[in-house]
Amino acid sequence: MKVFQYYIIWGFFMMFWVGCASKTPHQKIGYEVTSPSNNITIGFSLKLDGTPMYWVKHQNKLVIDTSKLGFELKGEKALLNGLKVVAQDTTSFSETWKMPWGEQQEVLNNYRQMVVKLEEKKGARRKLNIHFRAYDDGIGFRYEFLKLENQGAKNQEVIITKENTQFKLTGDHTCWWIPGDWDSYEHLYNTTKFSEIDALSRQKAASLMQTTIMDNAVNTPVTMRTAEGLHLSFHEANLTDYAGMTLKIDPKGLSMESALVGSKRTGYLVKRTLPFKTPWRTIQIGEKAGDLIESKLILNLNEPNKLGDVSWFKPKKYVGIWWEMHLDKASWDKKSGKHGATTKNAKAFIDFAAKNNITGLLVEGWNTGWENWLGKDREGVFDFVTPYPDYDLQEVVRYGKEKGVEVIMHHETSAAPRTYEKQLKPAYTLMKDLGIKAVKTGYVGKILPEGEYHHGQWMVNHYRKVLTTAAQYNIAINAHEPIKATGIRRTYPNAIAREGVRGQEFNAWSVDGGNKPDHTTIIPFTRGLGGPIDFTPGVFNIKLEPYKDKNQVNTTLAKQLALYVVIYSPVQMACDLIEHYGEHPALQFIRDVGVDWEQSKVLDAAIGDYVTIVRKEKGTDKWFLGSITDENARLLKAALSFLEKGKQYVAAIYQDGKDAHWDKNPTSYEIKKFIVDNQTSIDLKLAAGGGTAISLIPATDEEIKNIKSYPKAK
C-alpha cells in the first residue's frame, strides 16, 4: 500500500512539474527537452486557445522568446490554434558517421528529441506533430502533417498559403544578412542591428528592380550576435520539395516570421499530398564566432547517404575557361570572334594544371546556344551534347586522361530548367561514356516559365531531380544560382558544391566596385554555414591590367591565398589566366593546398573582421592554416598546439608585404620559412584588406638541419 501511494504522490510531483515549473507566461501546459550537455533547452506550450508555442534557452537563458507556431491553407481552416496535445514523446540518439568528402571525416550526431502530437479539439480532427531536437550547438524542429482519417483518398492535398514559423529575439542584436531575394543570394551582405533592418531592406528593394525582393524580408543563413556576446544563426535544413523560406522582419517587435517564395504561375506557396514532413527551422547557438563554423547541425538533421559508395568522385583543385570571358578577353559564344572554349586553348590550361598539382578543368562555352542565351524566348537555346565546331570535346577529354586532368563539364541552362530536363539523359549519357564525374550547372536569368522563381517548392524540386538523375551516372553537381545549401549533400554527396553567394566574378565587372574587403570575413559565418561555397579565390592579377580600369579585386595576394583555407568547398578553382600565375613564388601554395580534409579547426574569429582556419589534409600529416582580415590591417597570433606532439613541421608563410594594401599596393608579399612544433605560436600580420596563408609539412632530417627554428616569443 505504502509503495503504491508512493508512486501517486510521484505521479502527482511529475504532472505538477510538467504542468507548472515550466510555465513562461500565457501558456496552460508546458514541456520541455535538454541537449545531450543540458545547455540549451526547447520548451513547448499551448496557450489557452490551443496556440502552439515553442521558446528556447541556453545556459538557462532565454534566447528566443515564447513564439508561436502554424499555418494558414487554401480552403481549409487555419492549423493556428484549436489545438490540443494527445500525445508527447522524447527520446535520444547518439551516431558518430563519416563523411566521404569535407571538412572532417567523422560526424558526432547527438541529440535529444521530443515529438509534441497534436489534434484539433473540433471539426474534422486535423493531426499535427512537431518534432524538436535539441543538441549542443543548436536547435531544429519540423512540421509533420498527417493523413486525414476516414476520408480515403479524398482530402489528401494540402495548400500552404502561409507558415506561421516565429523566431522572437530577446534583443535587438547585430546581424549579418542579405535581402530576402526570391530569385538570387548574390549580394553583399549588410551589417546592422536587427531594428535598421527593415530601412536597408526597402532600399535594397527599390536599388535592384531587376531581382525579385521580399520587401521587409532578409534570406538564411541569417546570423546574430547578442549584447553578450553569443552567436545565432538562422537558417532551414533538408529543404526538400517545399518553398525555400526566408524571414519577414518585425523591427518593432524584435521578431522574424518566415516567408515561404510563392510562385505567380501556380498562386501558391506549397502544395503537398499528406502525409509528409517540412523542412526544418534550425538555430544554430555559439558562444563563439568560430563554433557556428565548427557546427554540423545542419548537416545533421538532414538523412544519411542514399548513394552509398561515393569514391568515383575526388575533390580537385582546377583551372578553367571561365576568369577570361568575365575580364572580356574573350567570349562564351563562338560568334564574337573571340571563342574561348578552344582544343588549343583548352590544352594550354591542362598542360598548366598537368605541371602544378592541378587535376581539374572547366571549359565554359564549349557548346552551341550562347549566342542567345540571354534572350527572351530562351527555350529550347541550349543543345547539352553539341561543340563548337572549334572544340573537339573527345579528344580534350583524351588528352586530359593522358596528362592527370579531369575535364568538368558545364551546362548554362540559361534558366530554362524544362529545356534542361528534356537533354538530362543525354548529357549525362555523354559524360559518363567520356568519363566526366562533375558538371558545373547554371541557372543565369528569370526563370521559365514565368512566374516560378529559383528558390520556390517548382525549382527546389527541379534542382532535386538534376542531383539525383546525376547520382545515376555517377555525375556530382556543382549548382551555380542555386537554391540554397541545406545541408542535402550528407543525403546525396554528389551535391558537391554551389555558388549561392557573391563570388569572385563580382569583382571583374560590378558597377558597385566589387566585393569590399570584409565581404569574405562574413560569408563563413552565413553562407558559409549551409555547405560548401565555389567562390573561385586565386586572382594573382588583382588590379585586372590591362582589361579592365575600373574594376579590381578587393584584396591582397597574400589573402587570395588564405581563401583557399577560409571558405571550404571539396573543388577549389585557381580561377586566374595562366599566364598570370606563371612561375611565380606564391604559387606553390595553390599546388600544396588540400581539398579534402580529416579535421578544421576555428582558432579565433570576429564576425566581418577577421577569422583563423586550420585543417588538416585527409590520409597525409599536413596542416594548412588561412587567416584572412576586413579593410583594417591586424596582429594576430595562431598557437599551433594543434600539432602532433613530438614532430617538427616546415611553416612556409605567405604573408602580406610589409608595404601591403588591398588597394594601394596589393600584391606586395613575403614567403618566409620556418621549423615548428606544438609549442610555437606565429605572429600573423595582416595588411588592410589582406590575409596569411600557411602550410605545414612535416619536416624531413635535412630541411630541420637547414631551415632556422622561428623565433620564440619574448
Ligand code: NOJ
Given for the second form:
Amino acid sequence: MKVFQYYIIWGFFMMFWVGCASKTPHQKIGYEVTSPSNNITIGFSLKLDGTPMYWVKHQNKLVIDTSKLGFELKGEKALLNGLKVVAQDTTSFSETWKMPWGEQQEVLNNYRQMVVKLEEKKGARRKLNIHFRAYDDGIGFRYEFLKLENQGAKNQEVIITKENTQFKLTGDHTCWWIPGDWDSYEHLYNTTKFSEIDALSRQKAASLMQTTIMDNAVNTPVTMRTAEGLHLSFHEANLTDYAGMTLKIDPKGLSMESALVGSKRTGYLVKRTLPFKTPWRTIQIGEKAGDLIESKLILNLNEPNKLGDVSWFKPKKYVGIWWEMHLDKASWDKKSGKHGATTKNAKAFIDFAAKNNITGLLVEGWNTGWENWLGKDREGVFDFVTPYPDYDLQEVVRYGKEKGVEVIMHHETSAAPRTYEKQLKPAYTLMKDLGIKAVKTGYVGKILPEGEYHHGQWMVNHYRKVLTTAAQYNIAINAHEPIKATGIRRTYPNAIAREGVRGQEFNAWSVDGGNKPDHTTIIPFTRGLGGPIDFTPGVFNIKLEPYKDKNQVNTTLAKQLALYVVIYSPVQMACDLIEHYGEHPALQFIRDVGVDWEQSKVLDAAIGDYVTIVRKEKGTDKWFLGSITDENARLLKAALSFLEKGKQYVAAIYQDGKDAHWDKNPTSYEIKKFIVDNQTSIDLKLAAGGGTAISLIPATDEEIKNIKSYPKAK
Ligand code: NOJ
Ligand code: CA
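Next up, the form predicted in complex with the ligand. The previous block was the form predicted on its own.
What follows is the whole complex; the chain from before opens it.
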C-alpha cells in the first residue's frame, strides 16, 4: 500500500515537474506556480513521511530553500506530517483597484495562485489547504483549516500551540531587524548579518520600555539584502483573529521559523473555530531596494474595501498640543500647573494652522484621567467624554470649523483596553455629534489584564473591534502602540495610520540620545512596508533648547522637510511648537507639500544609507521630492524625467546649507528656485544627517520669465 502511494505521489510530481535534462542544483520536484511574468516561482512537495514543504525561486535561483510548513495543536496530534495531496489547482487573477487615499491611486493586483489540498492519510483525516500566491513582486501563502466532518459543533475548535512555518535562507544576508518584542515595535533597527542576529537580540533585551522581548527572535517586517543584491522582506498580511508573528532565528542553520505571540493568561497562542484561514505569510522580493517600497503585495493580499465610500476622511496635515508635553514645556494632566490642553492654546494652534494650509489639530491631555495614567491600576482611569475644566471641547471644535481646521480626537487607553471598549459607544457618539472624523488612540504600558501582550490574538481582536466600531461612526483611527500594519487599510480604509515605530518622540526624551541619523533611511524599507507611519516630522528647533540639554533631533532642518515625502502617511504632523515655526521661510514647504498621492516612485535608494522618493499629488500637477541620507554627506542626482513632457515647473529646492551637519550645524539651510522640465537633472547635496526637499509646481508665464533655469549638466 505504502509503495503504491509512493508511486502515485511520484506520478503527480512528474506531471508538474518543470525540470529539464540539464539539472541544476536549483531544480526541485513538485508542484509549482509562477508569477505572471515568470519572475518568481513557488514550489510545493511532500516528503515521503507526508511533511509539507515549499520553496521560492527568483529568476530560477532559490531564494527560500525547501522549508517546512505545519502546526502543533493542543490536545491533538500535530499537523506536521502524515499528509497526502488530495487535489491541487492553479488559477490566475488580475484586477486594478483604486485606493481611496494612498501612495498611488491605482493598484494592479495580478497573481497566479496554487491551492494545495492536503488530508491526513490516517486517523481523523483532518484537512489543511495551503494557498500560495506568486506575484511579480513577491509571494504570499496562508493555511486554511477546514471543518471536521462527522463531528459535532463543539469539536470544531482548534488551539494552536505552535506554528511551524519555516523560511530557510540561501545565504548569510545583511539584515535590518528589531527584536521580537511582544509589546512594542519601538526599537532602533540593527544592521547585521543574519548569523549575527542572535547575540544582538540578547543584548537588546535591556530595552528602554517595560516590554516583553523574546530571545533570539525578530519582528516583522524584517528586511534583507543578499550578496547578489537581491532585496527580501518578510512580513504578514491580513492579520485577523490570530496572534502576531515574530520569527525565531536559527543563526547557524540560516533559517527562521514563525513564533507567534502568546498569552500567559490563556496559555495558548491562537484559538479558532473551524473553518478558518491564517494571515498570509509574505516575502517581498525586489531587485532594487526601492522595489520593496513600490511593491503593493501586502495590500493586495488583503480583502477589498468593506466600508465603501470613505470620502468623509480627508488626508491632512495637522499640528497639535503634543510636542510641548514631550519637551516637558506642558503636561497632559492638570495637577502639574502647566496643563497644555487649554481652550486658549488650542485656538492659537488653530490660528496658526489656518494660516499655513494645515487642516488638522490634535489635542492630547483634553480629558480627565491623566493624573493616574501611568499607575499600576489603570483600569477605569480614563474617561473619554469628559474634558478638563480649562478645555472647552465644543468651543474649540466650533472655532476650528470656522477656520477650516478639524479637531483630531485623542484616546490614550494606557493599555487598559477593557476600559476603552466599555466607552467606545459614548466616546464615538460624542465625536460624531461634534463632527470629529479621526482619533489618535494609544496603548502605553503593560496590557491589562496581565498576561496579555500588545501583539497577541486578544489584542489583535481589540484593535480590530476599535477599527470596525469606529467605522460605524465614520471615524478614522491613527493607533499608537498598535498592532503592526498588515495592509488592513485596504479592507478598512478608516485605518489611516499608526505608530509601531520609534517615532519622533524618542528624540525628545530617550536616554540613548534619540534616533540615529540612519533611522529614517531604514524605516521606509522595514516598518514602512506594512503601511502608513505616524512619525510626526517637522522639528525646526532641532537642539530642543531651552527645554532639553541632553537630547536633540539628529537631523538637519532640510531633512525634516524631506521626511514629509519619504515617510508615507495620509496624516502628517507639523509637530513643532508654533513659536519655533514663526515665519520661518522653510515653513513654505510644509504649507505646499501634498498628503494624498496619485503616484509615488523611488528614484534611488540603499537601505540604511540614503533614499530619494518623488510623489505626484492627487488632483494637481504638483510633484514633491524628498531625499535623505544617514550620517554621511552625499551628492546624489535626481533626474526629473517623471515630469510631464514639455511642461515647465518651478522647483523650490530646500537644501542643507554648505556648512550644515546634523550635530554641529543642523539649522543651516538654503532655499533656491529654478525653472525645470523633464530633461533637468538636479544635484542633491546632502549634508551629514541631512536631506533635500523639493516642490515642483507648474510655472506661470511670469515665473518662466523671471526665474532662472536650472543649470544644464556639463
Ligand atoms: C505615546 C504616543 O506615541 C505619543 O504620541 C503620545 O503623546 C503619548 N503616548 C501619550 O498618549
Ligand atoms: Ca509611542
